[in-house]
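Just the one chain here, the form predicted alone, laid out as structure tokens.
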Amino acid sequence: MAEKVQIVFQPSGRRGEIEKGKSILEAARALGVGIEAACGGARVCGKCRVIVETGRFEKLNLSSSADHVSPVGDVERKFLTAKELARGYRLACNAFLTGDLVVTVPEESRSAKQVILEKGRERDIAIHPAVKNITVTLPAASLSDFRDDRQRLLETLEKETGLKNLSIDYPVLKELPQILRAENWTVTATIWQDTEVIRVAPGERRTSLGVAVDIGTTTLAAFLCDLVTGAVLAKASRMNPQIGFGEDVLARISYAASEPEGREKLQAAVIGALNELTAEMTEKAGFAPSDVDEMVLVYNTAMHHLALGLDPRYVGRSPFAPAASAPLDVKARDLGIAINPAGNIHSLPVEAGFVGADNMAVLLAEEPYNGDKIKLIIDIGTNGEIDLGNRDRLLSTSCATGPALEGAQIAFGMRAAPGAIERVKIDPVSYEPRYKVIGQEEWHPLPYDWHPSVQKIAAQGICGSGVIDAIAALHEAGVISDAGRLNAKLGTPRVRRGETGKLEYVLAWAKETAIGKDIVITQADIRAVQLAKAALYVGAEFLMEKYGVDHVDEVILAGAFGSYIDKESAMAIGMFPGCDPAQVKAVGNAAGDGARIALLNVEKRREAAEVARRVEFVETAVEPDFQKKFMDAIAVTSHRIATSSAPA
């Protein structure tokens, strides 16, 4: 039998087993991982970029370097400039596996582009940005005027608005002799925070801009927003090019402590997508990135020390301390961010170990604390974070929920993007599945009739919320248990021992698939989204418990998860305590919501420091009874609790 390898294809989480010899475009092809290949493999367009990752991936159990795939050849150095093939990028067609391999799948290399989640919801936000532009005339210098030009702009603005002991960013202060007399003296000061002027522009500048990101562990949400009207100027979203490190931030946390400049790399990773979504949102505008004054970023504790930097380690270690709580702000140049290099990178406050700044923008969109309604809110993701309480207290907690509920560590899990199964209903008397895929509104199977016209998109794999569709359907049909296993004498053809010997249930014949293979559910996939949903309900039940409560009013889902998955199917297997489903509401992208709050209102960000130092985080992995409500929350099977809007 030929030599087979490892691939790990990222983002897309696809992983299997090729025969070394093959290159990576084949890999792909195999796997249902889509690579732009313009030439069909011919080598000619230089399409199939892609890049090889270097290190010990601890998660995925295997060791990639650039030695596990053959040498660089002329055609690569063709299409690939030197700091390209020094980055580890290769053409996936002329690049052939000799060995385990992890590779990214960079955002212009996909020929499948994920669906992500930028849209919140509408929110009235009181404009109060922390930076303003002023425009001023200065008395021009004169032999009988011996002020210096600093002097004279910071006396001309006191005396126009009252602001005193104003300082000049060193960069503007390089500058301001030539700006001040490009239009005679008068110009237009770009003031931070009441404190700094970080731009001045000849003449009159009306354009204020800042951006707000929403930085996932899996994905990133921008937005481009007028900082006078509050408007959304433009979006931009992809994935986080973390992915490449590890799926999850434990294994990001191992890989920047354990890899030379590992912390560096993951970095830079991130500051380079800040930077493309940055260029793309504000050419869509009619701007140029060093328009931009301003930037608001949100991100769970790990994310928020992988991109500002910090040493990560003590992090992912009991106590989970992290390097810096208070929100920071920090000089757009010392991060390497392209915009006006005198502007600030604005962190909300993190809250705990792994409760972090995305979740302080939530609670800054939803403002429980606002309100006498017990609210949870979930925000569901690779790293689940949970809030419950009202005006009178707040909890917080975080659970790991994994990769499982955004389709990775599935047999043929995949994200959201168009072929992903994302709806599932079983029949319970035939046990026939039907399935809608992302970019098809119509659910297979297709009917008789379907017109040879209208393109078919047929299904690459499952993401998410296709997984949990499938789990509650087949549990409500009799195909699993509620222990989770699969029922081997249905005496259907569906369910079958697949190649390992486990039993599966095939949701997609092979002749109906993109890629050629049976999509199946195996009893493997069904046992990581019960230990996922289980962290998830655990959560929520150990605040209630702390708070005193057996009821709660609303049930929020915040984030890309919880606005695509059925709520029904959620609670049927589950993963958070069932109430009455008219009680439970989707509200998008909340932390991407707070983070433009924070970026439109500098009162706001004062809101968040002070309701981050009054939320009590809740450790429930050392509660003495974690282990046995876990245990029973594996179970897939509702778990149901009472509502009301009269306190318990």
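Superpose the two forms; the largest set of C-alphas matching within 1.5 Å is the rigid core. Residue numbers count along the first chain shown, from 1. Treat the numbers as computed from the prediction; the structure is a model and nothing was measured. What changes on going to the form predicted together with a further copy of the same chain:
The two forms, fitted on the rigid core, differ between these two forms by 2 Å or more at the CA of residue 60. The two forms, fitted on the rigid core, differ between these two forms by less than 2 Å at the CA of residue 615. After superposing the rigid core, the C-alpha of residue 72 moves by 2 Å or more between these two forms.
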Given for the second form:
Number of protein chains: 2
Amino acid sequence: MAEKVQIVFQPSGRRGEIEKGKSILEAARALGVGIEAACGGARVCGKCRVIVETGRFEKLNLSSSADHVSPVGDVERKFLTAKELARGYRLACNAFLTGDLVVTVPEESRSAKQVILEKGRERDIAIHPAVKNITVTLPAASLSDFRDDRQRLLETLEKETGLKNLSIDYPVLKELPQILRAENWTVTATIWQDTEVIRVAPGERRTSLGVAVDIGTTTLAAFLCDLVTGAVLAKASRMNPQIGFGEDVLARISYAASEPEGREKLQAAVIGALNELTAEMTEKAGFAPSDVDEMVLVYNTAMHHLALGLDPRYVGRSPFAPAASAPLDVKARDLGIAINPAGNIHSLPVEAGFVGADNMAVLLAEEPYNGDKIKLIIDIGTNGEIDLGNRDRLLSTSCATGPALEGAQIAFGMRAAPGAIERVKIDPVSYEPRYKVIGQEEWHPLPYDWHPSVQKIAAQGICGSGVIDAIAALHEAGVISDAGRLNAKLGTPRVRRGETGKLEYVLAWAKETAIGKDIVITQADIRAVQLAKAALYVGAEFLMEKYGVDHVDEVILAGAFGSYIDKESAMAIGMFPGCDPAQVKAVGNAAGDGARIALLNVEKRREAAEVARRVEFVETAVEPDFQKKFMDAIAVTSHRIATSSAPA
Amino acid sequence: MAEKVQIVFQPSGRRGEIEKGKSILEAARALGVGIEAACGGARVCGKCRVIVETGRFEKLNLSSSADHVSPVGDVERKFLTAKELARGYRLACNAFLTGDLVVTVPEESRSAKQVILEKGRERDIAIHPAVKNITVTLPAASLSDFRDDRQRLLETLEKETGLKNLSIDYPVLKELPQILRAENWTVTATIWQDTEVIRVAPGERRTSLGVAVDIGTTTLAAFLCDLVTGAVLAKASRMNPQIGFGEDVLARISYAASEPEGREKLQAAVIGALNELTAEMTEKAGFAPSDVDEMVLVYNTAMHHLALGLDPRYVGRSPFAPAASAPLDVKARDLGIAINPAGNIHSLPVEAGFVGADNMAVLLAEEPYNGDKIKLIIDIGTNGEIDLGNRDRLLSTSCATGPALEGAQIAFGMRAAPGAIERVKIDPVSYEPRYKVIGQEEWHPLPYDWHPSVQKIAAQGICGSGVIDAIAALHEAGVISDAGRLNAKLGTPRVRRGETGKLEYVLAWAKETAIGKDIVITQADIRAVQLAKAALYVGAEFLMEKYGVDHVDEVILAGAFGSYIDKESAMAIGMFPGCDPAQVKAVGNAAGDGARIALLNVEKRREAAEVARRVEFVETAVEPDFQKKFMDAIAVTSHRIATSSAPA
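Taking the form predicted alone as the starting point, write out the structure of the form predicted together with a further copy of the same chain.
First the chain shown before, then all remaining chains and molecules of the complex.
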């Protein structure tokens, strides 16, 4: 067995024994410590900055030293300044354990708990769940009626419900004898899809629970529902722990394909989170996880493969064929999901390429296929998905938006967590900014007479909506051009050349931040947002062209991010076709709503399977004029379309 | 965590760390050391005798002492003599670890490897297996055909085979993408029951393997079969490791119901043995266990429940309702059976009470329901099962034979292993015995001029067929009466009063045995065999009465034991209705043959399910004159019936 060392992470205090030779990043993953690693440990992003502490830590009974880790490498010299190296800064991915260690994870490197939008629209959902409880009383076993327990139950159920050819799932059989006799042969059978008995409980059982989860690339949002009333009994959310293996889907696919047991690790991470979410919600509502009889999952195609453990390699390369796209029901026990082991985990169908079950859920929630209005639905996430159409025809596409809109791959980007700059205004004369951070109502700079006893939340970074707001404001104030270039000739110290010689705009001076550094927006950040918004814009443009329309009746922004951003700012930079803001509607986590709808109504699953077959998938990247359209869309300017239903 | 001690078992040398406070028997089970425990650790049989060694064992780096184990208890004083206690003898069930220990398991206490009859009759079996390989070439995925891999495979299979609505089992989906592309889209799909794809392999795959196992109370007999040719590629057998938890089914049911995790331990024991058998056979035949696509199991009802992990409590008490009696298919992964995880484990149907799937297998092998001859089929094991009938009507019953006929619960009983006395003759004048032990052709006493270089196998005990032979011979010589009583007035030292004052017959003097003790047949042994044979006899008698016949056309002895016993001796003591020995046929392990038939021919499974519904189960214990008939049958005497088909 390999030799092990002790490692303690500060400030969380997580501690464990790790094999010598492992990196600090691997140790953090093993101990569940969230460290940002945008590149998934590929040693190219420089985000996983940690501080190796030195000295004898009496309370921890541990001596830590810079000698207890491998020497500083070239990669680290590239991303860390001499001063930082002197302070003990290392990249967690590139520092390998040789002895006991105390490591501090600075605020900037932590995977923070994101503010996740859970509230969708209130929707009327017809209740027709896949699982139902039926209470029956069986004739008692006797010497003149020595039928076996299984047959006795099935024959009684058939008599009561008319359901023929019911089967009983294996784990249910194991405890059947005692359960039948516990309440004098009265039992409640839980029947799935009118075909299979997935639970038998003594006496009368009213509990009927299901869980719906939207598994985003970045965020998991879960709902515990009463399958009889449809009520949401509890909600919970957390970061997708796969983030530790790579921020975007391609990094994770690559990790799954190239690391030993990479696929298993990614699957275990998300299954673990599903189990935690379920435990948290059932505890809140006064139940046990094993009381849950079904789970519905929606996700994009990559998350679908990684959660189900399907080989994801070919999803990431042309012709982008998924392993499976049909609706799937997999036994909870086969996935290691700790609900009723006989319960099923239902996946909505995957459409094509990266347009996944989450988009099917959005369609179920918005039902563009049931109306006459032409709707443009933009689900903004790390992977953008766009639908366009009505009852006559429905098109959809996906866009490689990248994580910039969620604050990742941005110099001072961070998730939408307290301390993140989320709104920005720029004075068009002085070019001085004002900004608002999450967690504080007042705008910065705060008043001079700010009472010291009132909490003052200093900025730690910029979240996605803050970046968009900042770019829109900088553009409006003339600090950046239509082409997206910063103007160095304005005579303000806010626009300067950074360490690498590239232009940047200082949004917050070091003294006013929580991280002791100037928070800047770099030319590269602006470029990343331009690329992301161009991808979304071109996706919408292509769908409209294919559909043959130059106007839409409604623009629907789905996804938590869609609810945070300022519609006008987004339109001002040309993130989606500009139109009357009154026709733009943010609907929150429509994918989560669609997952709940599928959980509560089995007919809707059939509807989803049908719609999945009907939706026309448009692969924009193979269109001949994609490149030209994309370059045109990069300009920071509004691209206006009509939203009235009047002919153009 | 509980403190642990080192324990080493001699002569096997098995060593391990065991928690303090555990009994030596528990330690033996944990380390896989076979110690006889007829009562399943209930401290009533006194069989689990072991010797605690004393001293410093340098090679083992261990000091062992009588102080390293709990003090001798009353139970031990009852079963062990003062001399034995002084030598270090303990009962493994009653001696609890307090320190490091070296324990010797004497020959008499070891669960020996039994001589198991594997050869059945050669039978013609039509080949129509449940799993089939289909090789297909799929159209390659392209941008103009981006169907998902699952759909692409299913549509190609449907086109080639006409099979609609095929499903793909979840574990198969996981690796599908790479497998489809490995040999340029040519793959072999393994399809189960024309409904489910349970394996997809790159290119052409010819291998198609199945395993059939007869899980007896005492013995497991397994066959690895080629599902295309029907050939038996390998055979293997071993003791049912559940024996460590109790020799008979009632002891095991009681262990399962009353010990913490008792059911799980019993299931794990037999599943572990199935995995070992499969590994042994596939290795012999040049394959891997994961190459096996299906397994068929047959067993009595208690073994069925204990192998599948079903609550067995109500099988053991009136009205003896099994948890499930229908044919079952359970996924290998759900049972922890290490074949293809998507493969199925098929159980033949259980009939009723203790008449299990093994009896269905015997019926499949003998097919009494397809002919005019009235057959009496006696499957002799720890649980006896009897069938009577022909195409018009078929009756069956079970008899609590007990383990006496297999040499258990007999003072010097042992399994049919080398050293066991298997044949006995008694001189009617001198009352001196001659006997034959398994492993030696010559009868004892061996000639005076026996060459010292030729191996001489000394007796260690008596196996079941030896006991029956001895009782028949003692009865014929007048040493025991019709009522089964030993005659103390014959003037031979062979008949004497034993330690407890009860009569016994000395079959072998200590000096000629391998165990250094006189090997005797006690009055209690004779009584146990009388009870066992009466149970069998009465079962057959009841069936004939119910059927309304006083003769049968053929008597078939099934089971390994049925092949070992001397037909005449068995009839002489009245074990089954006496008849013309020419009409008595031993067919070996018919249950194992039936399991192979079901493995190779799916039509035969349907036949079994039909026959299971048609067979009339007779519960003899509830018949009003059961007690009287049973008492009549206890006499040691032949009960003759006609076997000719002439009317009586």
